[in-house]
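Only one chain is shown below, in structure tokens, and it's the form predicted on its own.
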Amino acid sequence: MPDLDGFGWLLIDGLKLTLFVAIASMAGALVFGLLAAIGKLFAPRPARILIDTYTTFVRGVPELVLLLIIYYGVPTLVQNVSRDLGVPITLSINPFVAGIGTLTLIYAAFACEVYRAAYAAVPVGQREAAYALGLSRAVTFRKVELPQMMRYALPGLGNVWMVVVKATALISIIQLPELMRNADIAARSTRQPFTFFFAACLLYLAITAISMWGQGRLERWAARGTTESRA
């Protein structure tokens, strides 16, 4: 990283912010896309209909508009409510948390979506057989489908993956010191706004590279031994 008039390092530390938070949220949409993705396909019908719910609410509303409900909204709320019944207390919400997760409770209704067209995308004839073997509903879930809806769902998850990276520019708004917070400090202190923001857009361009070549030796991965890999 060239020295940019001593404001390199700060770049550099932004970037570390934004690639901790991106995975942090990753990992946590990964872990929660699941289970809401198991609760739509086999849940009773008034879970899945509060599963339908959040996906739709969450997938329609704005990232920043709920980093900020959940960041300043919240806290008024829970202070007003709790002054109106005598009791009051002072909540703040840390930042880090705000943010990874927001991001988590918003990519993750992307990754349950994913993870139902990945299953859906599985053969019939695949549990059929594993039916006709004496196999559970679960274990047919764990040992056959799972494995291959997972291969299904790596590029959309991949794609989820790239729009969390640039989704962690919005945590600059609640005063989190990530690569565009850090990049407009470093554009404001020297009034060089190209060469900051630039130099950040590549490094951006740089993670996008780097997870690309990462997604598709992990699609080859999973797909040896298929037909598709052998062609």
Contents of the next structure:
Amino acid sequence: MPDLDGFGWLLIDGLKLTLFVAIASMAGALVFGLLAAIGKLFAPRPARILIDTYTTFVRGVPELVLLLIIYYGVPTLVQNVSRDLGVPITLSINPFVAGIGTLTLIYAAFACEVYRAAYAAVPVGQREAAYALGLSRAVTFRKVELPQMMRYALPGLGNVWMVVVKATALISIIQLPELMRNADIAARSTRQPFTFFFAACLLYLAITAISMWGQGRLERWAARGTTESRA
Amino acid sequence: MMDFVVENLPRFLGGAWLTIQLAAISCGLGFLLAVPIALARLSRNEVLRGVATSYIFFFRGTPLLAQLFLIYYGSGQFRPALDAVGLWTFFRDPWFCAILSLTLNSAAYASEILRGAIQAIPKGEIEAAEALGLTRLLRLRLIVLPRALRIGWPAYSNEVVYQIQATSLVSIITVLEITGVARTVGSRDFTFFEAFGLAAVLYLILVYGFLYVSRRIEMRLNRHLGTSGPGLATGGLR
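Give me the form predicted together with the partner chain now, not the form predicted on its own.
In what comes next, the whole complex appears, and the chain from above leads the way.
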């Protein structure tokens, strides 16, 4: 990496934070997405409706707007309501928490849909065979369906990861010093915006390229012992 | 809340109209650009294929926000050169930069959908067109593109949904579409929750309204099949 007038390290620092935020949000999305998918598949009707409403809302509103609602909207709402009630509270949310929280909230909804489609892709015979062997519903899900589901879910989840990485750029809007924000600072200080935004783009591309390679390996690992069908 | 809506609705509707314009223009131009890119990606010519592949990799692998900044702020670094060829008036204008980056971005995603759809056309149909003696251009216009449009439509309508949402980013370079209006109104009266909440509702209406229309179009495209027809499953994420 060239020195870039001494600002190269600022970009590297930003890259580290970008990766951290992306990994934390992805981990959140994987866990909450799975919980939401299990809820959609097995929970009683009211809970299902609630989860459906959540995925419909989150998938229909731009990420930026959700981030702004959480970072600016919620604190002002709390302050206004508490002031009207006569017990004023001052609330502000850390950009770091707001960023990871928003991305988790959004991409858990997408992961949920991926898991659900993957569940549907597991042949029914597998479940029936497990029941015939006397396995309970929960054990069947955990030991028979979930492992197979994961293989079908991997391409979709890989896709979610790529989108999460790019979505971290939005958190620069609420001043989190990740890659885009630091590139912006460097661009303003040096008056070389194209150089720094292009350098930032190359770093995102590096993450994408490494992720694509990793995803290929992971998919091959998950498909071990199976034969690939050829169209 | 009700007072807020009544007072600010006209401004928000103005923003919504701008959102629709941005999405429609960038999707339209993006699609026109996507056709040659998809064909280049499928071409036997290695140079053409390489250029198309790099274009798609760059625009799909970097955040739209970075592309927007690269074009809007980045062009300033080349101001003398752009001035000399008379292009600076364009690059100085946030609306133009918004359209340009949204279009280039959309073209990259649309061309991959189009490529997948073209590859999914049964080979026999194209061979039949060849056997009938249709020229390359006629084959493309009469067989390949209409067929690809039918196959790729569900995936493409997802892409349009993302494009509607992606327009929110241009509020950052001072274009007053829905999110831009919400930011202005919210910071004026410190009513962020109401402003962004109303913005969210407007996006929901636009997105699910478009999806409703898109389903109708899909049924129309496939009416000869008697069902809604086979679509290219995408999992709903770009």
